[in-house]
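For reference, the chain that follows is the form predicted on its own, supplied as structure tokens.
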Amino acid sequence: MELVDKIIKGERAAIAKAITLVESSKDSDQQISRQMISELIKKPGKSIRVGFSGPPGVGKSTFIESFGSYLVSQNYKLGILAIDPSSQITGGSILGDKTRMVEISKNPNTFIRSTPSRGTLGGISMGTREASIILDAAGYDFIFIETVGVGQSEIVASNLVDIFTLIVGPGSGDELQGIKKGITEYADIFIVNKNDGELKMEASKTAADYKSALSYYKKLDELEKQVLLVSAIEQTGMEDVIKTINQIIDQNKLKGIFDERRADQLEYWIEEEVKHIIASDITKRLISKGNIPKYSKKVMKNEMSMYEAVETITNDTLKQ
């Protein structure tokens, strides 16, 4: 409760802290952690949670370093979780995103984690829903979490964000059909980054394209999807973001849709962490039991085929 009461006091150390357990995979702080989830669950404050994705090279991290830049000298207060790519093989990350945000990060209006991914599927980190959940109840206006990449999987990042932004680079209209289906409909905002110099032109291009593809996508009840043209390095287009993501915000709050997003996006997480539980289970059982190189080396030996192989382990491990 003295950390519960100091997170909501503001108090960054209490904060940093707070993430640091709720990312442990200690029994024992998992075990606080939750504590500590329960209670700030209880204390909602008003943070409009935005999550940003796009392909490598697009510029996420100078976008949202400007953008956020814009917004704390416009005296927001804002909290950002950039997702760094884990190795599979060390396991280790380069979490460069805080290096990479310098100036931004000694605003004390700001506070930046940079989380590995850690094989989390989704775009996000494990614990990245924990984390959005402390800062709101610390009093930030604003939470933007940064994913890994663009791909099928960032849909995951979308059950934990009110509005899902898709960053782009000049010259990406054409790869529209490339991009799966599935993040298209996923996305609130399209950015097109680099409006400047003598990218101008091909970001103007690109931006007519996606509206142009975007209109066949569009549902009769949906809201119009927003396609922007920004210059991060420039700082130019970012009050039009803040003013479409604040439309978008009001627009789905008087519709029902942000609250109805927000218990859905309950559901989904209560879903998850039944899923996390029994997983869990089923692995210590399964190293318990030993039962995989057992029966490995029996459809090896063509004793068995790997199917009566997999159903007798499964049988095996589910038995109470």
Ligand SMILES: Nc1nc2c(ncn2[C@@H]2O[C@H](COP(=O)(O)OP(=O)(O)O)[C@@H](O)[C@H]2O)c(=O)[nH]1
Contents of the next structure:
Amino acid sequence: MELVDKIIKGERAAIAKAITLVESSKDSDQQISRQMISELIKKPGKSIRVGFSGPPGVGKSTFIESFGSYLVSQNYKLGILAIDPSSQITGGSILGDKTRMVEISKNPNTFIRSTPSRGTLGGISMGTREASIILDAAGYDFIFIETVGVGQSEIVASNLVDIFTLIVGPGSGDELQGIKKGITEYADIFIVNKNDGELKMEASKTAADYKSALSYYKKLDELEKQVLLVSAIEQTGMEDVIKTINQIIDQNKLKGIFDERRADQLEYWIEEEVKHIIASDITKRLISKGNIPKYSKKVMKNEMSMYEAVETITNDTLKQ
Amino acid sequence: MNNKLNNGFNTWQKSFEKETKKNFSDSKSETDEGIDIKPVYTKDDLENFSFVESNSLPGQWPYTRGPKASMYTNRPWTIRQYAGFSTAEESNEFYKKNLESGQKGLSVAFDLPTHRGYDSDDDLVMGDVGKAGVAIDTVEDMKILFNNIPLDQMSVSMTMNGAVLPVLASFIVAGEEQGVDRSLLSGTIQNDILKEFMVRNTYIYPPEPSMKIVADIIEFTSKEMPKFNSISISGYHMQEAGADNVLELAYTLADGMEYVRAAISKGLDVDDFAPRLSFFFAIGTDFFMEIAKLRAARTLWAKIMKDFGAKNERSLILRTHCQTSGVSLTEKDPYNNIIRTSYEALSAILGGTQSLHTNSFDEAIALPTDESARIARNTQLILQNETGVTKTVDPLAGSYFVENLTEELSKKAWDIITEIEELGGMTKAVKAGIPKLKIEESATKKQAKVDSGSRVVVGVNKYKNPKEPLVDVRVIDNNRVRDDQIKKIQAIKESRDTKAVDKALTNLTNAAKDETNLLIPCIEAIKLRATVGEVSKALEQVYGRHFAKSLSVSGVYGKHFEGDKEFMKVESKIKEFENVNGRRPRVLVVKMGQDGHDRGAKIVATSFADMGFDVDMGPLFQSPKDVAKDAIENDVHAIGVSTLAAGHKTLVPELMKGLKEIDPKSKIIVFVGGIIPEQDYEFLYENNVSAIFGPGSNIIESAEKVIDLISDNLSKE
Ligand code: B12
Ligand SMILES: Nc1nc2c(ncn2[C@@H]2O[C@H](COP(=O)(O)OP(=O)(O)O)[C@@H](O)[C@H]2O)c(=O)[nH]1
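Would you generate the structure of this protein in the form predicted together with this ligand, following the form predicted on its own above?
The next block holds the full complex; its first chain is the one shown before.
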């Protein structure tokens, strides 16, 4: 495939077109895209996929700009996939990611793509997974996957990356009570940002709080979770972050955790995709049969109960 | 209400309802500010005031009726036209001609590179030199600018905020080298950084160090320049960016409070500096509202300053400059603008402004020509000399309507001020981006009203002129200006004492690390012929450059058009496009060069998104090369360039080149919106621009054209 060759050569426009294909909802695009992906996975690169999440205001954007600049200054090639959930009722969206990555977006060693999530995180993340395969084949050393906000998107994002990073601010230690076992399973590294000026003391204290809380939740066979202190604004602590990322990746590879994780993720995505296909198939059938308006009228007229209606519709939809 | 009046009113109400066939209570009209205007006001409407004191006099507490007892009866307002373009030589000529023709004070418009602290030879400003103001690189330029204009006699206002330190320093040194001591300089420096972060966008450093610089200047002028206004706290730009009058009033006064606190924190006593704070408001087309706004501003400021413990009466008094609204002026049927400006000028005078700029009728086309500038100036000369408006102080005092409106505005603004104060003040609010977003929301609503026709703009959405006139425009050859400036910079760099300059710049950098008043080392560096760019960089080393993250409103435009046929037509075209192409039409909206006019770009972006486009929003100040990279990486269908500061003839061809450099087969189409004189259309089309959307473009119609052009382009593949 010509496109594949161009991607491997690292041609910017080809990479961009390829990402459009994997994100496309058009059947013919999806077919080309599948063929392309199956060719690309035969020529894997070496990229490490890193996920970033964190509550708004902790300086996540500033950190990504700062850490990204550091990486490109060290001659790494950096791809960034930003999933923007700011879609609206109308479906269109405003993608403002470029305004948050002014410096790195200029650098020829970066590729930055934002994707409107259109409300359905599942579908779009499938595209993100494949987009990272494209960037990998194109020779990017790191692929950042950035999700805005927390919650549902965090779980999805953690299934897209080799290493997942949670950024927090000084003083967020109080929220530790809120940190349930769950989150520690997703995040490999905790970055306490704003370790500068008057906030330094507070930041160190927060880091210490995180460390002790995390050791409390640590499972026996698990690696120590890393807590790092950085200042995105002063660009300090960046070497630690990259060192830690490399260390964790090396260790995980050694222990087989790296592959294990990618295998788990694959299972997750296969399951999600199958569910997605079944669900959309059934939804189509459900709508075409027109049962919902029909039976809801009956329920309105008290001719049957809602539960009876649900059961009847379900059976009718599932029957072959 | 006494009985007699009550009876009278009832009779009136009956007649009114009979004439209009409407209930009196349903006959209010709502303003943009959310104030209900009644069809009639009576004596009753003067009761229960908490701000306005109905019996006050001009020049007396709470100064609603004016800062002076005699106002224009003694001396008319100052005609102060804002101007500047090209080189210092050309602007100097222009100023001198204007002064001969009756203008009284100067007001300097700097070009965007100067505003943003770049020298004319910087690559980043290729398209911007001398285009939207005068280029000043060194004190030599400043001296040329005021050649044969005695600075001990002429009051000079300078709109400068970002690069305020080197520019004020240059002014002081230019004065000294003209033989005028700084203590004799009179005029105003804008020095209002908060509104830059909100709407004007010529900031350089982040908010905190920027606030420190503001305070340094207030401190320095209060000690050494007794006749100079240390700041011009500006609401003008907020209204021009889309704020309604309540937002303009509240945010401006809240900014003022923040500056007072900043100055106090330097150890100054309120009365040391407060008499030299000045203000700046816009005067739009809502005639009475604008009058009430100026009266309310004075009323509220007096109260605010009293609460700050001011004892000197002059500290309580708000003095202001006003400018008629540029955004109310249209590209279509441009002579209408003379009429609009006249009404606005009258409004400013009835509101009691101290000085005034009136816009030229070619406002929405280019910088004024000599001819259009003359008419703009004459608008004021006629008001002063022929209409008799100067003969009575505050002639609208006692008007039930105007007094009531003054009170209403005061109340509404006070609520917002209180809210901001509770949140920790304006610096905090600005950092969080809230005021900017509120202003953009208001701007988007206004656009929706015009696009839907619910607000009439004569010549734009109604009563269109079938024979649009082609007007002359001032053309500035930015390449020539740039070459001239570069030559001057080179000559200065060759003749100056480089070692001494370097040392002065290092001193400045070091001073930025502690609490030293930065104007002092700045003056030293400028005296030695350091450039504006060098001084700005010396500070940037410590403070860094500020990049604004852009938030966007959403759903505001779409909401106005629920059920609208035209709107739904575009929506369905987009849905169809998505079905055919597997994704929505994707458009990158960009600002290139130093042009900070983002109102249009933001409105277009949010409206397009509401209709169903995926819109990528670029940051401010992008280079054409960066835009090309963004566009290609995101595989957008089209780029929409919004350009208002006349950089288009340089920047658009560069963008085309940039796209081809990355992808020789690039199919991305480019369209351009903003201020484009008709004379430039052909040039842009020759450079493969697909469509041009000038001022007053209906956004829904524009969107339809864009989606059609994108579809056409794709079907060519
Ligand atoms: C508002 C305004 C300001 C505001 C800007 C607020 C903001 N945040 O945007 C303030 C007061 C801050 C300002 C400042 C300055 N301004 Co000014 N400003 C204007 C003004 C009056 C209106 C512009 C506007 O916002 N209109 C409303 C919006 C909605 O309209 P629009 O942008 O034209 O967009 C419409 C169309 O053009 C089109 N469109 C535009 N972009 C796009 C993009 C796409 C994709 C599409 C489809 C359509 C489209 O659709 C929109 C809807 O109809 C114009 C004159 C005028 N009447 O146009 C001068 C004007 C642009 N300013 C001018 C100047 C010189 C300045 C300054 C540089 C002055 C100085 N020397 O200091 C400063 C610096 C600002 C900066 N940082 O760049 C000059 C530029 C001269 C020139 N081009 O030759 C103008 C033309 C006035 C003049 N005649 O002198 N300004
Ligand atoms: N002191 C300090 N402030 C920071 C740092 N990083 C970000 N900030 C500030 O925190 C605020 C939020 O940053 P932003 O990157 O927009 O946060 P996001 O919402 O997580 O993307 C901004 O005002 C930043 O200037 C840092 O390292 N130190």
